[in-house]
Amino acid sequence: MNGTIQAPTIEYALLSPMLIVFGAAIIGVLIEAFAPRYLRKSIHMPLTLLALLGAFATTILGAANGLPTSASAMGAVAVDGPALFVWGIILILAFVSVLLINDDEQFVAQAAAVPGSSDEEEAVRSGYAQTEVYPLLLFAVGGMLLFSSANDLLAMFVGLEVMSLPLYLLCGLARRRRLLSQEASVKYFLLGAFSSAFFLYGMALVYGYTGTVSLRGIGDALGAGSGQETLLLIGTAMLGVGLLFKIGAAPFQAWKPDVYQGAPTAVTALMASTVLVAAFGAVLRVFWVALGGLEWNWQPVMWGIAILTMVVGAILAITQTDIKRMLAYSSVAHAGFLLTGVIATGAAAQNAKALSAILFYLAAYGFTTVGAFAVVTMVRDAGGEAGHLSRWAGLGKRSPFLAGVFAFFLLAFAGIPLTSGFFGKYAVFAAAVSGGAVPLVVVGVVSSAIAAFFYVRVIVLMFFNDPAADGPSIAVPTVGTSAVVALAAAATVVLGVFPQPVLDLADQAASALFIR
């Protein structure tokens, strides 16, 4: 009798972070349906923050109570060490991003109104706010939690769609430059739909070869073999396309600069940090757990993709004149650096070392990214945020503190010592060297040197150029924006000066690898 009660209880406890987030999202939908318009935001904001905090607290409790030895939810979700670490990162970064989203200047008053129409003017005069962003964000975060911890391809696909669909909508809700925002939303939706179709078709082909969608079952079937390797290889390639699109790896990176530029900057911060974390969680599970026995086939292709991603991201970032597009290509280059860790497989100890390095890199990069985009929201001109790099000239003389903080984030992206970026790159490259991927590390170091050029170029522009007479103004930050910048800067400093506690946590999370 006790056994029949305890097993579901333990399973619900393991899945509680995901259940809390999805439950809060459903409550948010009910608020949108029944609460008066003037009360919605005052309810949504604390509900969203409390849900994310509660989910994070239950994640910590789950890790403290010990890790399970088998998957939950009838084998569909693996709540193991890497999953809990990834969940923690996603929830913290989502919490920080919500503080940015609380800025009314980010989002359109009424999304259904045609840009420039009288309906839009009336919505602005009436003080309307697009409060749907809060339940949409919670659904996206819940999808990220499922996507990164799914133990079978079908659950992973569901997580992918639950994560992606709200983000397609959020990208089209910018208050300024609405046509650009809507264009970004449509591009992201169309290209994302194609990538999802690739993933789904690849899942069907892999199922046709193995007879299962379970990651462990696929891994076991690879050892048995069935003589239909062509079916398996095509399916693996299609799964790879769907997953690599989400991390923005070349040649599937074309959506990133357009979407990052057009989306509200708070949403860009959310996507640039949390989506990358969730997507790499899924990439590691598919290629290490399900397709680990096929590494001699996918590793050479992944080598080429990692090299192309690092080089394309670093070189194309130099040519950009918009600050958000530059950060988008910077994100592409960082995805390439992380792929070097994915390739660095070997014995169990080597896999644990590579996994630990990737987890630390994701944490370090996520905080720095959110902080950088928070600074972007404060540099504004008459048309909204001052995106063109020429508008940032002389910013160090107009606002030395803000420019200094942004320069610090850029130096962290470049991997300068005493920043979190340095230890992140060092950990990933050291794991790659241990795994025998020395040529890949050489390309990574060269790409980092190229990337440092455009980071330093922005710093020189801010501090060594004279500001224009009609230059941008520095918006007075909200309490939330100030908190985001402070938290991101503190995390970047702490992880750069005293990274060992987080490295130890990553080592502990990676020590048992994934549930199989």
Contents of the next structure:
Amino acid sequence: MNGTIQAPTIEYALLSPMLIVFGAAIIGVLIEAFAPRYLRKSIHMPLTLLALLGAFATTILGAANGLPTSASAMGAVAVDGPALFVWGIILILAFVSVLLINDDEQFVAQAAAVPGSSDEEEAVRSGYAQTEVYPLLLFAVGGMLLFSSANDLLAMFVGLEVMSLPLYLLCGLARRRRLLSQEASVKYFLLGAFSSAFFLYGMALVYGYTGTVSLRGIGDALGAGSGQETLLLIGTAMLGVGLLFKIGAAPFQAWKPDVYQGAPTAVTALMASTVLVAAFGAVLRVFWVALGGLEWNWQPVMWGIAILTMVVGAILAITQTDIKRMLAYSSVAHAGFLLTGVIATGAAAQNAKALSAILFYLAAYGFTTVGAFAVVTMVRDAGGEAGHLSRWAGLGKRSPFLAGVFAFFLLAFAGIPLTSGFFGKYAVFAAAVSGGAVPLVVVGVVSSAIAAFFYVRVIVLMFFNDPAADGPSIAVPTVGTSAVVALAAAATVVLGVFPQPVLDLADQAASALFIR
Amino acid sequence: MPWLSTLMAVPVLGAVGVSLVKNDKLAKQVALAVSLVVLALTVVMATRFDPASAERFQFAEVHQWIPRFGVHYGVGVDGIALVLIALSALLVPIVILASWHDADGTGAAAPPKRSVRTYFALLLVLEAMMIGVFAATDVFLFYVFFEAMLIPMYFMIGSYGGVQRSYAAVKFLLYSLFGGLLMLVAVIALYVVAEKNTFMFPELIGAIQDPGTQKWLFLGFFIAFAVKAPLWPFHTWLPDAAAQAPAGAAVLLVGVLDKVGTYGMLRFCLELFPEASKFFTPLVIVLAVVGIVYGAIVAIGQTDMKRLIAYTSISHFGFIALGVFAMTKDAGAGATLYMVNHGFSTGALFLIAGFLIYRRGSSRIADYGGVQKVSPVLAGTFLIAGLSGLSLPGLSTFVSEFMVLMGSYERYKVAAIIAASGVVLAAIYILWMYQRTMNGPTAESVKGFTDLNARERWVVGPLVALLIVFGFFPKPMLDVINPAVDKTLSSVHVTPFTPAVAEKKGAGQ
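Switching forms now, from the form predicted on its own to the form predicted together with the partner chain, please provide the structure.
Then the entire complex follows, led off by the chain already shown.
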């Protein structure tokens, strides 16, 4: 080979949120290695929060400097309007989740100790803490940032894995009911690995058809339209499976309840909010940018999946007796509502409208979810959190304020007006109606009505039933937890009463759609 | 002065104040004072209302709320909305006074003590929303109030109601929510199809021309209103909710909340979708007439006073719907007047039944007998309220029922004749209930009854007075209502006395 290798151009300023998060994660690993045990947590905590804040600040700065018109990092990452908006949401939600994670009651003393063994007792006695949580979380967040903004399938796969692997580990770190937690972790890992394999295989097939992994290249190749259709269609289906698994769309939703239940609740809060946001970023990119030309082929399937997801989520949630499992199925139903927005494509203006609706929905849903799980962490039994719904009976009488806030979050999930959930749903459904998907919206509202049943059931339980004699106690919240609940409640109110500023922001982010 | 915003802000601020007061007694007094202030403001506003004004919505305020969705904070009243707001403002202080002991667990079979402050705060919040829902001139704002007002009522039934309260509350909420969500689809589609980029009601009139679209949207709105009103066969939630709700909440539920349904039919279904309304009129008339007869017959068979009153209301809502969809001037004005009078009449019935239940601790008719001998005033007012329920001439309900029947006879003779049988059936259910509870030998358990005390007389007195006054002199109300009904019917383009022209002329007009 003669000649010189061209050095790649990297837009460091634009990519700095990602770089900051990854950098902090690596520093976190070094802290684990070098800092004495007693100091670790007090270093990790500010470092993590600062990193997330810094990343958020640079995201804002990036947005303020005007949206770039071409992809960064040699076309591997697209830092466009939607990406910046999604980054912003992910970073705020991650920041909030870290405040929840700062609670020793949540995490196992030593993950490697066999549950119930003398090792475990030893670990608990000596007050160990699994402080790896913080760098793992930062890696996951970094992965999310990459996943949601990747502009070629390869970068997207890297993002997917960097996001998922730390989450598999985090799921297994619950302090109480450790076997359940480890089971969740293994289940999530196995199913996640399968879905990643699907994604990878789909990518290979699409590459076989188009000869490129860049989203833009795929889109262009579809326009040229030659070669083996079968290869393309199977590849599309497999990419879809990998992505839909991450958002928990039916029939790929089976992992959600088990994982949400088993994982430490703070981690569940992080997953339920941020992973959904990141995954929708990726879904939109793949289906709109790369496979936009194939709309006629994937839309009918997506219709079916959206309907199935809404109905399955709403109906299965009714039968749940565990609060976390119920919220998991509720999150499945919400993924279905969001999918109605993904389907609502059309002309550019229509796409921008649908995109902005999805972005708003993600922001609204994310905050409410973190808030709801934060409340779940506070309702405790002798054996840890009181997950079973029957234990929540009469909570409204024991602590009316906490129950009131939780009821408010549930009403927001149900989409009652004057909560953020209502406008989220409204925006997505409005986009779907103007995209011509009226039947889908009718299914959507019917499943909202079904979903309202189980949200209301919890409210009935909390307010209209008498408390059990040995009911759970309400943990005195740490400053972090109360801050999270307050912030989430405030966001739910503000987005429900004055959504205009955030809608404007989402509109701006969506106006230019995705860059290619 | 922004009258309508003030009317909404005062009770909301009052609710905050009530929930902050530590002393239960003081909380009740504050709640009563706030509701009286609202009533006073409403009266002042009503005197400034000019029925002859060319402006359709008076005291109008329009501000951008969510420009992105074309949503405004738009309020304003015409005659129809004004009388309904006045009804709400009048009933709330009465209900507060009547509910003085509902929440503190001193009643004979009352549920355990609950937070008194919360109950009265919820009442005031509900008042603000009731005023808002009638005042909204933005369809979206109307929808927001329509749905949001379910929540305070849900908690009032679920926390302060009878034995089956949580079942009743959930049934109420889910029925209404389901109807509301169908309406949401129609609201979205209305916005999208109209392409006006606004939800302001006056601008949306006539915006939907395509008859097919009109029919679908009409159904979305109509089902929500039919559940809310409730029309047969969407009525099954009402007897449960009304029987389990505390008497005061039941008054607001049946007296005002359900009127939102019939009001919505009159205002939104007719005006936004005139062609579809005409198309569906036969169906609605049939439902209304079935409801009138069915509600009355089932009411006769009830053994529980509150359920009986609830079923009578289903019969009466049939009359209102009949009047709305007859689309004649008399029937429309009669239906509007009926909404108000029914609020007074049913309100009085529920409240006096509530006093009875408070004394005896049971709502079963069989547990009473001969009350008239021990509590003559209670029995007398109960009789007047009951007679207003069967529309005795001289009481205000007679005027409205007569107008509805007369107005609908112009167009739908058979329907009006069948509906008139409801009046006969009403005599049976009311008088038979009166006979079983008030006449005959005094039951053992009734012997210790006290008569109405001063507070209770203040509750019943105004309602009875209004029933009599408007029975002899309905003109002030009709003066306000008539121009508004005329305007409504003129935007439906109905020609009087020529039945069902619309379908023949086709959709283009």
